[in-house]
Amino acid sequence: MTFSELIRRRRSVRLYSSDPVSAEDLERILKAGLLAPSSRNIRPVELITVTDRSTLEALSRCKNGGSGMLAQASCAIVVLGDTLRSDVWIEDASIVMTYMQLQAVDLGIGSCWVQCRLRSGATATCEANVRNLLHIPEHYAVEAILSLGIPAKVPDPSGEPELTKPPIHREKF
């Protein structure tokens, strides 16, 4: 697949099968976000792997609504940052998201990123409800969560956007 056909092919899903994510998949999705670029090469990023279904159950419940999939997901990866050794970790977060996503597609892995920074939940934040399920020390902050699973149906990939004014500008604004 070129890397074209690819990003189209990403898209968020919400629905999944009951067929297990293989441990050499989310091997190889951790292993890609590992490789994403960092500011400085400080990588102040750092991954929690949830597999256990009450655990993914619990998480399906930290925010006001966005995150029910994760009940039916195959596993989850938390992304955080660790905000002493970085003033930039939320770019270096999103971008180790955005490997894993696109690791995810080229494997037949659907997924969705689950929000958490700066979002509620019922109670409390849902940073505060993910930080006190994973026991997650006070200085990592929680940008967000990436559901995964095999695709209970594929999406048809995204054609190209049909924009009335593309935001899109050369030379000046």
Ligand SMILES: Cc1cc2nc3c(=O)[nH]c(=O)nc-3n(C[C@H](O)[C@H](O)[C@H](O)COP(=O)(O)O)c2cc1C
Contents of the next structure:
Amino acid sequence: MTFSELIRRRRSVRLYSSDPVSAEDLERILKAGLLAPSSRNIRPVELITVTDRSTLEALSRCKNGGSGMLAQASCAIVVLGDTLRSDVWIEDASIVMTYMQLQAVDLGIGSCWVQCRLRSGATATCEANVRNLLHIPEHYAVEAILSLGIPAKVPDPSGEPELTKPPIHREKF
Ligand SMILES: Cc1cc2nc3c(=O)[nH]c(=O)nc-3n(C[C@H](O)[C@H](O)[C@H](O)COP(=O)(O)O)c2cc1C
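Shown: the form predicted alone; wanted: the form predicted together with the ligand:
What follows is the whole complex; the chain from before opens it.
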């Protein structure tokens, strides 16, 4: 698969088969995340892998909508930013998420970004819910959770984007 094909095939996958993501593939995805660049090479992003079914089910209820697929996911990676070590951990964490999503596509694994930062749960923020569940120290922000599983159905790849204005501007806005 060429890189152009890979990025077209990266689609959000929210329905998974009961087949597991192998431990080896999960490690490959983690390593892809660790290869992401970070501002000043501070590397403020830390990752928590979750494979325990009851924890995945609890994570699926961490916010009001958009997280339900975690209950059926084979595993998940919670992406944290150390807010004391970097002021641009959001950017760094987002690149880590993207690298891991692209590595997942290459392995035939479906993934979906579950936004946590700035999102609300039923009685507390999504971040607070995830923090309590996984015992995350206060100075780590919870950016997002990457849901992972073997796709129940592989989505169609994205079509060829058009370089129209907007979103592309040439020379001036
Ligand atoms: C920053 C960000 C936050 C997202 N949050 C969620 C989310 O909480 N739940 C969800 O199901 N999808 C989430 N997504 C996935 C988007 O809905 C999805 O990428 C978008 O609809 C385009 O579809 P595609 O990924 O199949 O190309 C998020 C994506 C990004 C980049």
